[in-house]
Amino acid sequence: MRERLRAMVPSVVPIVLSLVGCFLAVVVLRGWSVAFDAFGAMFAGAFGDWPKFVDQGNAGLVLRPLGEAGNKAAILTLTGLSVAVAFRVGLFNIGAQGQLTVGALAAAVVGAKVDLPAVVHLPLCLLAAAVAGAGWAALPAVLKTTRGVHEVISTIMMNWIAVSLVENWLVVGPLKASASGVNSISGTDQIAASAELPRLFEGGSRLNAGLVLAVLAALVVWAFFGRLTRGFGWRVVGLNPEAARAAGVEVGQVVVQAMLVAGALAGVAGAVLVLGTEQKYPTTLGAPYGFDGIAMALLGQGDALGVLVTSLVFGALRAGGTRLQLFGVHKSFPELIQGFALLLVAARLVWERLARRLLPDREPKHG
């Protein structure tokens, strides 16, 4: 138990310190009263306005904010897992944004152009997104194993190719939505109802099954690396490729497989965005969820469950961040909190020493 608590400290302390530090920054700029009101509004927008719910009995006061938080957390979890899976085999997948982009487009096209019952249509959209994301990650993997091209360089290049190809050509050109009368419609065609991710609650909450998919994906990744022999082999590749080769592990094969899985996870994140909230591929995806996945993986220490918890926290803060504007604080303030936390993660050795001081090993008892 103490080992697990100690392992959490390098993730928990940076997040707490970043919240405190950013709160004090608002205090300096706006004063104590505004800081308390602004952060109170942000937390209410993130986790629900529970005092009003108790007073009025309106479930929407809780379900609507939780729905927005859950939807953002689902995408952050999947992109975070994409980066974390690559981490485990010694790779740095910077390409989750491009993989998410092509996955989102694939889900949007299959969702709008294919006519099937929901029981087949929705899984097909998710599969198309996963295949598109994996396919986009395949080239950097092959270049890595055959030519020694560093994945950081190739995946960054693939990001810009994906964004330019999708948003600067396909979405505004061949795949542009059909005009309705004299009105021009941005993005691709609307997906069919049979392709939409089902909502989990009534009462105005937009929380959909994407969060369930993200949680299941996190559990599967955690079980794979922590419970299966094959997952142990992947971890060995990440820790010591030469030792893995000596043990008979096909390192090149593992690298390709890991990148394909990483790309598939990012592609599914794009599908969750399109099938869950956007209902089409918009002119631009806006938030750089693929790059945010890097932060989630680092803050979660590359562990699937750590990524899930971190994504839930920052998904909630992102959802509540828009309310900060009411108090003269920019809505992107949660991103500042995230960036500050990421900066503090660099001091991991300090937090590990702190954890050992706070939670020392118990002295063995002598009879």
Given for the second form:
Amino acid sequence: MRERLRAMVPSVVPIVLSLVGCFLAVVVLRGWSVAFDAFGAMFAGAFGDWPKFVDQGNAGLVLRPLGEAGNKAAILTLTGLSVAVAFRVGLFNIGAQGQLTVGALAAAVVGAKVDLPAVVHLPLCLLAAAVAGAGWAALPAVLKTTRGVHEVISTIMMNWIAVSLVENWLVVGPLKASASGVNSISGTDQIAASAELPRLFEGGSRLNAGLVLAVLAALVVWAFFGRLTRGFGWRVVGLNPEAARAAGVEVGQVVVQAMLVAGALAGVAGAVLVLGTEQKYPTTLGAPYGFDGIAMALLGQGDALGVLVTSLVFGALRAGGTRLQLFGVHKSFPELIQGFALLLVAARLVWERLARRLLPDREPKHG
Amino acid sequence: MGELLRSLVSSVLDAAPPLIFAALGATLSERSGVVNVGVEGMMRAGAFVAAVAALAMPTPLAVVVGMAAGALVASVHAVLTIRLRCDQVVSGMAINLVMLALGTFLLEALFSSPSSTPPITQLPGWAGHPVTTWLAFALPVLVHLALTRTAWGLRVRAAGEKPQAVAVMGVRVGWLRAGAVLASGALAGLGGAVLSTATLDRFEHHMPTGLGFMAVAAMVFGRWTPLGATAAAVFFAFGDALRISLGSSAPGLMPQGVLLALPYLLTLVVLAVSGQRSAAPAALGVAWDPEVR
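Moving from the form predicted alone to the form predicted together with the partner chain:
Every chain and every other molecule in the complex is listed next, the one we just looked at coming first.
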């Protein structure tokens, strides 16, 4: 228990410090009362307006915000897992953004252009997105194992190639929605109803099955690294590739496989965004979800369940962020909180030292 | 044809400087052994602070303040990576994410605008282009000379190749690298400041729109040398100018998105052909820990 608490300090302390720091920033710029109201509104938008719910008994006050939070958390979890899986084998997948972009496009295309019953259509869309994401990650992986090209540089390039090709060419060119479309003609064609991720609840909440997918993915990744021999082999590659090689692990193969899995996870994140909330590939994806994955992976300390928890927290805060606009604070404010937390969590050494001081070993080690 | 060429050269002279400054900055930092993918965030800091400072002071002075802002952000990177030995890529990406959100937050909080700061007086020009354009031609040579012909430059390069050797000479690797990172931030800040005070006359919410990442690409393309990075930056800017003029004179010849992707694609091809290990500094990304040699 003590061990576990100590392990959480390097994540929890930075998040709390960042929240406090960002709160003080609003105080400085807008004064105490506005800051309190703004944070109150953000938390109500994030976790539900519980006091008002108890007062009025309107379940929507709690269910609607929680649904939005869950939808955002699903995407963050999947991109976070993408980065975390790569991390575990010692790779830095900065390319989640590009993999998510091509995944989202693949889902949008298969969702709109193919006509199938929902039982096959939805899985096919998810599969297409996973394959697209994995394909986008394959090149950096191969370049790494065959040419020694560092994956950070190659995935940065792949990100911009993806965004340029998809958002500046395909979505405004060959795949642009036909003018006879239902609602607007920006972005690609609307996906068919059979490709939509089903909503989990009727009425109040817009929560969709993406969250179920994300939780399942987190559990699978957790079980793989924690319970399976093969997962142990992958971890050894990350901790000490030389030792892994000596033990007979094909390091190159593991690198490629891990990168493919990472790409597939980011691709599915794109699919969840398109099939769950956007219903098409919009002109632009809006938030840099792929880069957010880096934050989630690090705040969750590369652990699948840690990623899930931090994604739930920040998914909620970001859902609540939309309510800040009323207080003269930009809706991307939660991203600032997240960014500062990431910056702080990067200073691991400091927090580990702090954790040891806060929660020292009970029995002295030597007599 | 002559007309087209002249307009192309003119737009390269306007578009290349921010990229050149940022690419030089990235090169300095990485030659000392510190990965700098935070260039984008440092440019954003420079662009924003210069545009805000120019509301209260002469624009040339505001550009210097913008450089200081870039260096300030870089100092965070230096403390995290050198003193606390964080992962250098993590620190850089964290800086990018913070600056992205902080810029938007401050824009809204200080100017109640989601899109841009109020207009300012632009940087004075000389011979039809902002002074920074001419600086962008002089600076690469200076940085090249500093890196190859001075004792400091030799030490910086050694810190990136074999820090043990520098330490044995009695020079402190950490301070050497910190200096390079700060200079890198100042240069990135200058690149950003050019965007908001010379290219435009205000800070816009999307600045620098990935130019920082393109600067990293230029550095890799230029094989981690100041002159190579500059040439790559000019080449990328030329490609971009060509894209824009083709887009207006011969639309449909080549989709814009494909042309936009070309610099990154070319960088990948160059990396794939040459392999990276041959050009990158040997100790790049490895934190210096005097107790572990």
